Every structure is written in C-alpha cells, then in structure tokens.
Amino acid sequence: MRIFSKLIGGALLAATLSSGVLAAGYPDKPITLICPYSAGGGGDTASRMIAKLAGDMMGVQINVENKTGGGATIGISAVANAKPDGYTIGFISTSPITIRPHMMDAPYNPIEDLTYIGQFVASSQPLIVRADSSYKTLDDVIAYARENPGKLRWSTSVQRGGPHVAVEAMFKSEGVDATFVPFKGGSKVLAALLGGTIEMAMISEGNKATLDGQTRILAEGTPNKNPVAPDAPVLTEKGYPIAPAIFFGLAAPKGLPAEVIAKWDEVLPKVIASPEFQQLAEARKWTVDHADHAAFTKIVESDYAAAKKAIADIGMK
C-alpha cells in the first residue's frame, strides 16, 4: 500500500508539474534569433526590430546572433541544425532559400530541414526602363532583343538571385539573347540605367524611381501586382516561367511544435502592425506583407520548385 501510495503521489506530482509547465507556455526562457547577414544591413536591422518587439510582446529576451558567410548559408545551416523547440529561430530571405540551393551544395535542404514561421516583408521587383525610353511595353523589349541579339543590356541588384533567374528565364522562353551587366546593389543599377549604361533593370528601387518620374514600369517580377503600376503584368501572367516572391521571414528547425507555430502566428502580425515596425519599413522602403506559417510554407515550396526548373532550363550555375 505504501508503495502504491508513493506511485500515485508521484504520478499526481508529475501531472501537477506538467500542467504547470503547459500553463506557463511558450516561451518561458530567452530565444536566440540567428541572422545570417552582417550587422547594419537590412536583414540585421529587421532581425533586431523583430527581436525587440516580439520579445516585449512575449515577455522574454530575444537575442540576435549574427552568423555570416557562405551567402547566408552558414547562418541558415545553424538554424536547421538547432533543437526544434522554438528557442532557436532565424531570419531568412529569398536567395539562400529558394534560389541558391539549386546552384551550390548548400548545407541544408530548404524543404526537408526547416519550418517556415512567417513572412513579414515582400518586396516588389519591377522591371523598369528609363521614363524616356522607346520601350513602352515588355513586348517592345522582347522585339528589340530578338532583332538585336546581345545588344540589350540589363541588370538586377543581386547576381544569380531571384530577379536574375526570372528575367533570364523570360529571355530563354522567348529564345532571345540579352547581356547581363553585374552591379553591387540596386542603387548602382539604377544609376547605370539612368546614365545609359544599361537599358533595363529589375530592382525594388524602381518603384520610387517611377514615382519620381525617372523610370517606367513594364512588368512585375514577383507574384503580386505592383502597387505603383497595378496594370503592369506579372511575368507569369505573360506566360513566363517564374515570378519569385522576394521575402523577409522567420524560420526554425524542422519539427517545430504546433504550440510554438501558433504563438508566432499570433505575435508576428502584431509586431509588423506596430508603429515602430511600420516606421522602420517606411524608412527602408519595405513592403510589409504578412504570411502565416501555412501560407509562407506554400510560398517557399512553390518558389523552390519553380526556381529548380527555371535554373535547370537556363543552365545557370
């Protein structure tokens, strides 16, 4: 009887402790947010704002840890290999998730090794020409490139990134040749376009440049209609292979518990709706666009598959 009583008592104590833990809920200790980009950049700035606001809302400290290198693959690998308990998460952006793994031996599989918590920024990527360009439509550009192989010069802000793949896939599907001219950053691409060094570009800076009267938007290179030129076609509407989402988001290791996902589905939209985040987004010219775990997962899976096919078709390495 004594043994039986001790067993019953132990079971009741365990149940009490267990219910206490569950009542406390996630999170109940500090969280590490790994940023795969260096301090001071857009990814780092976004990570620190998310950490501050979400930490305040959840009542815990969220510490940002910069793990750079390998085109962001080192930091993302650290996230993928962490314990899937919600206490190590990471900032992610498009290229190292949906594009770069098809061009290199990445130390993680984006589909098998990560849980996608949510998206909070989705940038427009307009295909632009100068405002005084003779190209009035995307069809004009294709016609010129067909009649003048290799003479059309164009660029994007990141070589072998999503916009680069999208435009190369467009030209490939049309069977035309154009010349890609690499620059480091969208501002330099815009300067080259306005200065006549190139004739066309796909950059997020194109929205402001169009509002300023400097450029004209011919098409949109992401899945969403461009807010500055809603009549401009999305590339896939024109029948081209890919229009990848250009996103900022959060990810965690595969196997994240449902209660952790539910907590971030609750908190992340509140974070990005806050005046502090909205002010940062306005200053950085980010387009705030929330997608919860389920929606963001579908975005990543769809774009990953589309990029795999497009990259194979155009032979990009």
Second form
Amino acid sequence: MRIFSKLIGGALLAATLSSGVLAAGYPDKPITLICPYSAGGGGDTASRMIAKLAGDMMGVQINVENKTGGGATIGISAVANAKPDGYTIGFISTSPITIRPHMMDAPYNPIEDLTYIGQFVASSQPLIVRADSSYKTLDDVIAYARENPGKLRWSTSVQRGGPHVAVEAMFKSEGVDATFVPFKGGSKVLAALLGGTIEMAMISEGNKATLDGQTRILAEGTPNKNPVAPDAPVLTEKGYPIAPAIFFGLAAPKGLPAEVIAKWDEVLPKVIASPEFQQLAEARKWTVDHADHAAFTKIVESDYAAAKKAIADIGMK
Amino acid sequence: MGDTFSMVAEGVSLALTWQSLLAIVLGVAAGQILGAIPGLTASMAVALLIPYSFYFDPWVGIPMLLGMFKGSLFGSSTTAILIRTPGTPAASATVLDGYPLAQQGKGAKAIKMALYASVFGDTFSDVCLIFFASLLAMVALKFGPAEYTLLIILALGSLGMLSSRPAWKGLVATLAGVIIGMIGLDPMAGTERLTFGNLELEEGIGLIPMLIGFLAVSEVFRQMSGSVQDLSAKAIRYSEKPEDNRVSLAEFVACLPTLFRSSAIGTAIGAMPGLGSTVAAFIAYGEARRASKNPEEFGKGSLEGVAAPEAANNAVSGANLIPLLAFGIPGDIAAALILSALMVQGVTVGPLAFSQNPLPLYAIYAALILANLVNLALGFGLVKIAAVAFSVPRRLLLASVLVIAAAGSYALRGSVFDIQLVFLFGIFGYLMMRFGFPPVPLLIGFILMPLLEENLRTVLLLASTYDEHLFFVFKRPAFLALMALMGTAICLVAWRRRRRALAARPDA
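Moving on from the form predicted alone, kindly provide the form predicted in complex with the partner chain as a structure.
Following is the full complex, with the preceding chain placed first.
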C-alpha cells in the first residue's frame, strides 16, 4: 500500500516536472498564511481579508494560522523556517522586520532568511498634539523641549517600534530631551493624550482624531505625505534621520521560486484594488499602497539599514 | 423636540426588523456556547467573521456581534460554576463561590443567579451608556495612571490578603502570583524579565492557560486522586429540593444592593480604557464581601459572591462602548472589534457622530437592550443544556475537561507551549490545594499586581517631568475626588465596625 502510493506520487511528480505544469500550476493546493498577531487586531483582519480575496482569485483555500508571541518574532520565524514552496507564507509588518532585530536576538535575519512578496498597506503615522494645544508647529515642540529638558511627555502605540525610533532620532539630532511614557496600544495613547497625561503622540489613530476635531497634526512619521494634513512635513523633509515605512506586507522563506513571486505580483494588486479591500482600508484608515517583490525588498533593505544606524546613534536597546 | 423623537424612532426601527432580531438570537446563542468553551472567545469568532461582514446588511451584522459578546460573558460563567473552568478570564472570580455552590448541588441556582446578574449588569451599563455616555466618558478621560494606581490599591485593600487563615500562606500565594505575573517584558523599559531567553515567555504567561490550568486542571487532578468507585458517579449532582435549583424572589431582592453596587463598579471601570472586566469582577467581589452581612460565607458558596463578579463583568462590556461612542476610543478588544465592524459597514462613531448622524447610535442602543432580553430568555435554555451535558459520569467528564483545557489553550494562539503551561499550572494548583494554600491571593497577585506595577511606574516616570515631582497628583481633580471617596468609605467602614462592636457588648 505504502509502496503503491509512493509510486503514484513519484509518477505524478515526474509528470508535473516533465510537462512544466509546476510553474503554471501554483497554487494547486491550500496555502497557509501565518499571522504573527492575535485574532482581532489590525494585522489579523488584514491577513484574513487578503486570504479570502486572494484565495478566491487563485481558486485555492488560504488558511490563516495565528502564531503569536515574542513580539511577532515567533510567527515570522515559523515562516522563515518553512519550505520555500509558496504554500507557507506570512503576514509581516514593520517592527519585527526593520526595527526590533536591531535591539534583540531575533530568531531570524530579516535580510537573509526571508523573501519579500509584496507590500499592500503603508499606514500613516501622524505626530499629533491636542487640538487646544499651544504647539502649532513641530518647531514649537522642539523649542519647548529645548527650554524644558525632559518635561515634554509623549508616546507611541508600540514601545521601541518604528515611530518610537523615528521620534527619538529626531530629538537626538536636535540635541533635546523628552520623556517617552509607554502605553499598551494606540487607543490608550489617544486616551492619555486627550486626558492630558501626555502632550504629544505619534499614532495612526491621529488621523481620525484630527478629522473629529480632537487633535492637530504637526508632522508625518512615514515617507508618504499625510492624507489628512498634506501640508504637514515628513520627518525626513525636516532633515531628521529616519521616517520608516509602516507597512503591511507578505513574506515567505528565502529561496521562493520565481513563478510563485510572479504569481503574487500578479494577484496582490488585484486583491487590493477590489472594492472589498478598498472598503476595509477606508474603514481602518489604511493607505493602500502596493509595492511588488522588487520594490518591497528595496524598501525593507533601506529601512533596515537606516534603522540600524539610527538605533545605534540613539543607543536604544 | 418632536424632531428628536422621530429621529430616535427611526434609529430604533433600524434594529427592530425580524432580520435583526433573528441575528441577535443567533448571536447570543453562538456567544453563550462559545463563551462556555474555554479558550474559544466571542472575540475570536467575531475576528473570523469580519471579512464576511461585508455581505451582511449593517443592521444584521452589528446586532449579531453585540449579541455574541453579551452571550459569551454569561456562557463563560456556566463552566466556571459547574466545572471550575472559566470560559473567559472575566469569569474567574465567579469560580470562587459558584463552584462551591455547584458542589453543594446548587449548580442550577448559581447559574441562574449568574444569568440574572449578567443581564442586570448589562442593562445597568446600557442605560448609563444611553443617557450619560458623553458625561461619563468626559469624567473617565480625566482618569490617568495616578488614579488607576489608587483604584488598584483600593481593590487590593478590599480583596485583602487576610482572607486565608494562616496569613503566611496567603502571603506566599500572593508572592507566587506576583512572580508569575512579572514574567515577560518589563512594562517600562521593554526589556525581558525572567524569560531566561525563551521567546515564548517574552509576552508573559497567558491569562487563559494560567487560569485554566490553575483552576480547572488542578481540580481534575484532585478528583482523580479520589477513590475509584467515585469515578463512575455522576460528575455533578443536582439537589432534589426545588428551592436549591432556583433563585427565589427573596434571594434576588437580598442581592439587589450587591447587584447595583457591582454594576456601578463595572460601569465605572468599563468607561476607563485600561483596567478591564477581570479586574472589575475581582473589585466587585471584594466590595461585595466587605459590604456583606455574611462575609464569612464568601468562598464557601455565597449567592452574592456569584452575583457581584457577574454583574460587574457584564457591566464592563456595555460601558466599554462609552469611550468608543464618545471619543472613538475602544476600551478593550471587544469594543475594538465592534469599532472595526461598524467602520467596515460605513458607520462612524466618535465625538462628531452624536451631532452629525445619530441614527446608527439609536439603532445600537435598541439592539443592546434587545440583546439583553434575548440573553435572559436563551440563558434558561443553556441552564437546561448544561444540566444534561454535565451529568455524564465523572470519569468521562474529567477526561473531557483535560482535552478541552488543552485544545482551548492551543486554539488561542496556536502554541504548544501554552498546552505545557496548562498542565504545569494544573500540577502547581493541585500542590497548592494539597498543602492548603488559598487560590485567591495567587490570582490577585497575578492579575492585579502587574497592573499596579505598570501604573505606579508610569506615575513615577511622569513625576520626573513635573516641578512639584510626585505631588503633581494633587493637582489632578480626579485624584482628589477619588481620595475623598476612599476616605469616606474607610471612615464608614470604621464607624460601622465600631457600632457593631459596641452592639456586641452586653453593657452597651
């Protein structure tokens, strides 16, 4: 029985290889999409939406598996260690790829162990103050921090994430001192800002809060212009060291076959152009921004290098 | 005025179609069942459903979600009471008196009390939401780390480490809880603590595996160590006496002060993003015992001990919508999911929604109240189902609990490590039971102490940015108000004790 099935398997394998169906045939069985974040969060919602829409388009089931823990490094390490056949892929976002590996002993090397399939969302990270705050521009904030060392209280949704590094690098290059007050998650940061516990924040929730008239945007912490306040300067435009892309993307183990990459380069733009995805992105205030394998790899590599330098300069661990 | 009325009527009518009623019934039923299965939460189910919610009409999808969350909070208390397995962490305080009641054959009575308390707490907080959302949210926003610290100290005080007879055992248990709670990332510096370089420990010990192991698996081990003949007996006996299987009007009325107090505690905590329903349940439990006429019954099967945490944890879920609707700030994961479902459906919430487009808000209010009624009605059904499901022989039930415990903890984040944790904590909990260490101080140490540490250290960090240093807290009106409130409460307790002591003396 065992031999029989092996024979059949071998025959099938030979058939597929010889006729070159392998290339045109991806995918021909269910794909596992590992999401390193827990069910219910933004990363999970995005993973499930991509899984459903891409699965429908490619005619296979894409199963989302939540493997959380270790600041998303456990899930990503599971992706990095999988077989590079295109049937195990993973959802990734900025922090565990371009930022955290510089501060911890990550179980993978983001540059050497992963293939970057594509980016589909580049979220905005506005630097905000309360609408009734006396700070009208970023220079007002810097001036205050210069005169009152350590008195300016601020926060971001994740400690030691991209926005945290970007703002610390800004303070460092100005030679001023401020106090970072950690909170768990953007909504708690927003509550602390509105309640007067802190004076400034860099959180994606700032766009909606600004539209609601609760906050004011002074700058943008990612490379793209802020959608709500297009006049607000991007940190790097002001000459500060880094404005890392805060992305949602897909990755796979290193050594992914070219035909699998080509398939996703074809499918991913269609997925994110679909009305369902657009509606979700609009609702979650995500900026849909596709980057294909080549472009996304470049973004990751340059941000990785920039963050490495910035983190070393600040001395963050 | 007439205009407002027609707006309310129009909004309410959105949620009063037969489709949305059906959706609520389905949602509540699914929630009650999911809630009863440890590890499976309504949040997970909702997360799975969100990609599909585009294909629903908004006023089918949203009422279903609301129903699901309400149903799951009650559902999780049935297993907490019957088999000492809290379906969600919020029900862990319910175990303390619910399980002893079930052991006395009064399981049905306890579950019914939990049902009434859940619906009571839900309705109380929904009414607060409808009439005072903006006001409550405004006050709650004034509460920051300084006030949270004070509140948690208050909770620790009222829960007391004195509950256990040899005080040193209570202290040891508390310390064990604190140490377990310290594992993970340092809340301020973000560096690893007690993880021994293990990535699995970086985010700390999960609440669910810890609770299931410590409460449920340890109890299975205890029962397994009993005599073999016992194993074929029915797992849970129900008393023959009808009064042990229902909650009489007199008993309900006796619990009313507890219900009101606990619902108010739950609503207040729910309005503040940052503390959560498990904390609310423990605070309400402690307050109920402090205020009770029979505090010695707590932990041995007090009805008030079931009513208090159940009313409080449900009140939190309604009140979590207060900051959500008023400021667009979700108080917990459930509220965050409701927010994303609302947004997917094109319904905006936040400060502008009240003035610009209040119709959906009225529809949400109507759906909330309706869901409470459905929860009550279906709850009776669940009591009956649970009675049948858990009357299997003990040998089957014990094995099933172990399987459910393992599967439930794995389902949460797909981690085999969590299954190992469940059994590790099962053994640990069993040993504690054998050597007479009380479980409550450990739970308090594990659940409340990390919150206390986080908030206290945030206060200390904030203090470094003020000229008046730590005295900045006295510039916060909310802090002063809370201090005054606590001072009054302490004086009242002292006065009552004194009076009781005087009355006890024959010559007084």
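Numbering follows the first chain given and starts at 1. Rigid core: the largest C-alpha set superposing within 1.5 Å between the two forms. If you're wondering where the values come from, they're calculated on a predicted model, not measured in any experiment.
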{"property": "Cα displacement of residue 283 between the two forms reaching 2 Å, rigid core superposed", "result": "yes"}
